[in-house]
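Shown next as C-alpha cells: one chain only, the form predicted alone.
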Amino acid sequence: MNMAVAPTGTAASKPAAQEVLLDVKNVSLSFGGVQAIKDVSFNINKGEIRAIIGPNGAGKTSMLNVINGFYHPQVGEITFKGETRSAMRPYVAASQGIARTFQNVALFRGMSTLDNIMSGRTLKMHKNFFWQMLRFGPALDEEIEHRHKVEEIIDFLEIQHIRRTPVGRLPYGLQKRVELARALAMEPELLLLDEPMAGMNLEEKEDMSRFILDVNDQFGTTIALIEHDMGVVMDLSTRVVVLDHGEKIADGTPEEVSANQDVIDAYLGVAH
C-alpha cells in the first residue's frame, strides 16, 4: 500500500499543538517544618493518561491533594480549563469536572454497589430538598435519568453481578472497581487514580489496566494516576513525571524517564 509522505517543514509534519487541560506551576507545599512538594511544575494534555511515580514519601499523594483542593500550596497556582487558581475546595473541583479514587479505598461499606455509584451523581441533582424527599414528578424523573446513567456504568465495568451487594462483603479488587464507578459516575473531565492497582493480583490489574485504558478511549477521559508498578506505567501512561522528596527530578515519555539515570538511582534501582 503506498503512503503519502508530506515534505519534510510543512505544517503535515509537525504533530498537532497538544491542548493543556491542566498546568501546574512552581507549586510548593509543607506541613510545618517538612517540605512535602517543592517548586513543582508540569502540566497535563487533554485526553492523554499521566502518570506521577516516585518512592514513597516523593510528594504524589500530596499533589494529588493540591490538585483537587484538599490541600491548599503556600507557593505556586494550577490552571484548570484556562481557569487560575491557587487554592479550590474539594467540591468546586468535583463541580468543574476533576473526581478522583483513594489510595485506600473511601466507599460507603453498608451500602450497595449501585447505592455508592449513586452517590456519585449527586452533584448532577438539581431537584431540591422538598421535591427528592416526595420522590414524585420531576425529582423521580430525575432519579430514574441519573440510575440509567448508573447502569451503564455498571455494564461498562462488568459488576452487574455485585449491583445490589453490600460493598463491605466484596474483596478489595472489585471495592477499587466500584470506586472507579463512583468517580466516572461524576462524568469528570479530569481523573485521578491514586494507585488503582494496589493490593490487586495480576488477574485484577489486567482487568484494572484494561478498564483504565477503555475510559481515556471511550469517554475521551484525561486521566492521571499514581502507580508504583512500573509494567503497568509503561504500557498505560502517555507522559510520566518523578518526583522524588516532594522534587521533579523528571518529565517526559515512559522511555525516556526509565532510561533517566537519576530517577534509575532514586527510584528504579536499576534500567528499566
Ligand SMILES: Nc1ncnc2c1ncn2[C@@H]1O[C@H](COP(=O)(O)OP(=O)(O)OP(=O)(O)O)[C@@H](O)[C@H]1O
Second form
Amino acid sequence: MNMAVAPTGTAASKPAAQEVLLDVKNVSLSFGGVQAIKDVSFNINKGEIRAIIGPNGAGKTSMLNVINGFYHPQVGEITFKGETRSAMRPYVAASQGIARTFQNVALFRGMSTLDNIMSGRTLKMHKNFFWQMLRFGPALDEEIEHRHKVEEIIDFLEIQHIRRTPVGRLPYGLQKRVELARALAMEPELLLLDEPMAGMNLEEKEDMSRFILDVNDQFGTTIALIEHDMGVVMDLSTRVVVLDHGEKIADGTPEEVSANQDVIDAYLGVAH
Amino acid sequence: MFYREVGQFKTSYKADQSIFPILQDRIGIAVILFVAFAIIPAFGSDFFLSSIMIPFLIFALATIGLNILTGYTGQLSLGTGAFMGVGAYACYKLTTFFPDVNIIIMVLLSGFFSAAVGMIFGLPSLRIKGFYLAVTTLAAQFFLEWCFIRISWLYNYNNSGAIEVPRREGFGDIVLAGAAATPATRYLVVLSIVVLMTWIASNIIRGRIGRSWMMIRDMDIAAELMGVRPLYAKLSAFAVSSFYCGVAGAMMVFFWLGAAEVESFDINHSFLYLFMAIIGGLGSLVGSFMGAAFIWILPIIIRALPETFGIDINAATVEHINFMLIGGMIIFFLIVEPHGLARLWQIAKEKLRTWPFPYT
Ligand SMILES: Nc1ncnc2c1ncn2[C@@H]1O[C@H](COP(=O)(O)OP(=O)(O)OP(=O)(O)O)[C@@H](O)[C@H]1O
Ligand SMILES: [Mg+2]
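Any chance you could show the form predicted in complex with the named molecule after that form predicted alone?
Next comes the full complex, and the chain you just saw is listed first.
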C-alpha cells in the first residue's frame, strides 16, 4: 500500500529541481591500511551552503582534499559543472573555480595581507614575463585593476587596518579572515571552508558567520562548510551531510539530521 | 622626525604601488644614483673603482640571483659559483665567435646560457625539496667545474687552462674590456647593468610571477590550490636566478678579473654568495647589496685599519680577525636575525619614522 502511495506523494511535495553544481559519486579513499572515505556519495546544489559534519577523523578534510584534486580517490568519480573526473591536479580545480581555506591556516607567512589576497588573483592575471619585467603599460594596468578588486574584498571583510602587515604577525582570528579573503579573491563558484571558526571566540564566530552568509548572498557563491559547532551549522546551512569513520550516515536538512538517531549516536560515541 | 610619510597621501593605487612610495626614500635613491654615476667615477681612485666598487657590484648582482632562487622561491642552491661560470665561459665563446659584436650585448646574452643550464639542474626541484635539493645543486656545481676543466674547447685550448679576456671596443672606439679598459669605463658599464637588472628584478618580484615564487616558498600546497603550477614557478625561478648569476659571472671575468680559471667559480665562491645573501637578508634586494658590501668591503677596511692608525700587527692576524668576524656575524644572523641586515635597516627606519616621539 505504502509503495503505491509513495512515488506520487514525493513527486508532489518536491521543491523545484535544483541545479547540481558538484556531484560526488561512490568515492572511496584509503591511505595504506587506513580507509579515510568509504563509498560516499552526495551532491551540492548551486547557491546553497552545504555543511559537512562528523566527529574527529571522520574524513571531512579528506573529502575536501578529494574535491579540489589534492587527493586522488581509488574508487568513484566527481562531477563538477557537468564535467566528470576522478583525478586532477589542484591547479586545474582552481582554474575551474574551486577555492578553499584550510583547517590549519595555510597563509603565505612571509607576505603581507595585501599580497596574500593578491595571490588569489594569480589565475586571473595573464600579462607575460616581458611586461612583468618592465612593470609598465599593460602589466601595471593589470596589477592596478586587480588591486581594485582586492581592495573591495578588504573592505567587505573589514581588514583595511592590516593591509600592510605580514600575516605571520596577525592574531589567529584575523589570519582566518585573511585566508577567507584570499579564497574570495579567486571569485570561486565553489568555496570549501574547512572549520573557518575553529579556535575563535563568540564574537569572532558571529563575524565569520555573517561574512559567510554575505558571501553566499551577495556573490551567490556555493559553499561547502566543515564545522563542529552545531549552532553555527543549524543557522547557516541549507543541507547537511554527516560522515563518521569515513562513511556517510545521514544527509538532509539541519532539522532532519539533528533528529537522526545514528547522528546522535555518532556524536555521543555509541559503539557500532 | 624628518623621515615621515605623514601628509603624503596616495590618491591612486598606482602611486601606492610604486617602488619607493615614501618621498624621502625617493630622494635617497636619487642621491645614491647621482653619487654612483657621477661622483664616484669622477673622483674615485683606480684602486677604489677596480678593487672595491666593481667587485662589490658584481657580487651584489650574483647575490640577487641567488636570492631570487633561495630567498624568494625557497629553493636552496649551492651552485651559484658554477652558474656564474657558465655565464663567463659562454661569454668568452660568444665573443670569440663574434668579436665585432659589442661585449655588453654578449655579457647579457651569456645569461641565457646559464639560464638554460640552471633550468636543467632545476628539474629535480619538482620532486625533491630542501636539503636534498641542495645536494643536487652541489652535484651541478661539481659537474660544471669538471666541464670547465676537461672541456678545453671552453677556454679555446689555452695552455694555461684559463680564459684571457681579449681587447673589446664599443660605442665608437671606447675600450670596454681587456687590459686597456680604464677602471672608470668598466665601473660605469658594470654599474649600468647592475642598476638596470636590479630594477627589473624588483619589478618581477612585485608582480604576479614574483608572488608565485613567494607562494611556493611560503606554502607550496596552498600555492597549487590557488592555481600556481609548481613546474612553471620553480623553473622560472631557476631560469631567472641563473640568468642573473650568469651575467654576474661574465662581468666578473670581462670587467673585473681580466682572466679566470675554474677556481673563480668553485664551491667556496658558491658559499660566499650564500653568506652574502644570509647576512644581507634572504628575500631582500637591498639586502643583497648590504651583504655583498659587508663581506667584500668590511675586510678591506679592517685590513687598512692597522696601517691608518699606525698599529704594528701581523697581516696574517688581521686575516684571522676577518675570518672570525665574518663567521661570527653569520652565526649571529642565523640565530638572531634571519632576515639579515635588510631587516635591521627596516627596523631602524620604523624607529626613525616615529622618532623622537615613539608613541605618536
Ligand atoms: N595524508 C594522510 N595520510 C594518512 N592518513 C590520513 C591522511 N589524511 C588523512 N588521513 C586519515 O584519514 C582519516 C580522516 O582524516 P580527516 O583529516 O579527513 O578527518 P576530519 O574529519 O577532517 O577530522 P577533524 O575533525 O579532526 O579535522 C583519519 O584517520 C586520518 O588519520
Ligand atoms: Mg579536518
